[in-house]
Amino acid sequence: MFNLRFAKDYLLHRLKAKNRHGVHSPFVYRLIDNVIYDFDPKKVYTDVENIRETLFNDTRIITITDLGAGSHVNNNRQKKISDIAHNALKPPKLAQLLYRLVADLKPRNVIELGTCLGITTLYLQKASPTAKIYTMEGCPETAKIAKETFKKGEINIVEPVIGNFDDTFPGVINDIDQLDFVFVDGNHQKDATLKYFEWCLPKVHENTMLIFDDIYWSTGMKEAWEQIKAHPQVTVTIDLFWIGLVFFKPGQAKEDFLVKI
């Protein structure tokens, strides 16, 4: 049932979505043309993907603490790191898009909800080396492997935050005067997603970018995405199917874009 519903959503998105030539907003056009559709190779991609390859070949088994909606692929509590790497890590195309979005935004702070094995965190940190990076993970054993990934990537200024997001996320938000970039890639339940969104709202500003992962993952996530788009503080959203971008720009006409990638 999931595969049929997901495939239908994907096909409908492809039929409705535009490329940059169907977009009239200068802000969104520039973002699509200069960032989303920037497919030029970069050295950092090779460096991080070489580390991803080591995870693909890591046969150690860890115990997963899943505090969210679980996985559509493998819900076993005992998992090989290689299986997690294949099934749960953001694919290169998306991880590299996140890199470009952060590099373009130049945020002072970055929050990632859902560290997993740390590959996306590497991309986020390398995109903005001077930013304060908070990466949050609910599973202690997964977080331990992520710390190994950070060491391989030669980064040591990332602040891992381990525990249930309900307990840890409010504290991180309180430590920051304004939120610049937040990537929500954890839990994947409607109520939790909306809660994290609402927690962010008091700290957003005109250059804040919120990104929600897997917005078509379930009926609940689709409903959450629709409510986020409709919120009066939200002015622009970009639906890339796999992720959704949210902006808060005073004076910008309220518009929701479906864009092909």
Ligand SMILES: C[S@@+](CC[C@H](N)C(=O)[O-])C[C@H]1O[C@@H](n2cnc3c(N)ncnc32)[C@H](O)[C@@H]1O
The other form holds:
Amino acid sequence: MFNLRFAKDYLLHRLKAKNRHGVHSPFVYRLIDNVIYDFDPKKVYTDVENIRETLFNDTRIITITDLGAGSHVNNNRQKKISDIAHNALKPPKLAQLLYRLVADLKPRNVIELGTCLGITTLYLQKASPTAKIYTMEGCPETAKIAKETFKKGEINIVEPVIGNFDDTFPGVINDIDQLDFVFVDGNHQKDATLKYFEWCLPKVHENTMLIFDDIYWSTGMKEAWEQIKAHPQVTVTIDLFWIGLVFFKPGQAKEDFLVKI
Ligand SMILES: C[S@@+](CC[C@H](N)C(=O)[O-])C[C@H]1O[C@@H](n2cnc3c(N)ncnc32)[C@H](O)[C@@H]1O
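Okay, that is the form predicted alone; can I get the form predicted in complex with the named molecule now?
Below is the whole assembly, all chains and molecules, this chain first.
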């Protein structure tokens, strides 16, 4: 049963995962110490969370076009914006971690697969205001609400790329010389995840960071994560349970780090 399997995976992760102690890679140690475990409050967190609050109070109903693996919570096509805000967005703790990872990386380009209501996009843009942001969404009505979110967050320059990732992602990759930061947060299915990963490979470089969401969401996602980790181009991976970070650093011993957050 899904929930039992997920709970077991979570407990196993908690048992096996480390904090910064016991991590011998200087690169990973610094990332954990300076970025992952930076729990200082920041003004941007309050600004974005105030906008999330407006979505929690938004009772409008929209029609969902679901091109992905669907939801474990509610598979109705008609959804209230407040319900989407509660069920589909990265929670503050993870969205703020993404903010810190991007602020630390200083990418020239940022790609998000799965805009939804645009809350995480706000964090990504504010972490890297000079980067070119590409955010992709398959549901036009959801993307419309994301545009309202961008307006509230004063990032009118970001325009969601609307359509199925299968159709839109190749064009976005083609537009960019080298991929700096990619966050895959939609269509959590094994084959799709592996396909998006493989599409990225020709354009990754030594400082690229790929992040996959929900790596324990299903048996298929766990298998996809295993294959990504095992790929010969991948050196370091950091498994935070909710998300998995992938790096291609030459000279680093291949290692998967399980880290508690
Ligand atoms: C989990 S939500 C993204 C949440 C968002 N990143 C955040 O944290 O604020 C996933 C989104 O991906 C979109 N999606 C799923 N599969 C897709 C596909 N194949 N093509 C385009 N969009 C897709 C869904 O419509 C949904 O809005």
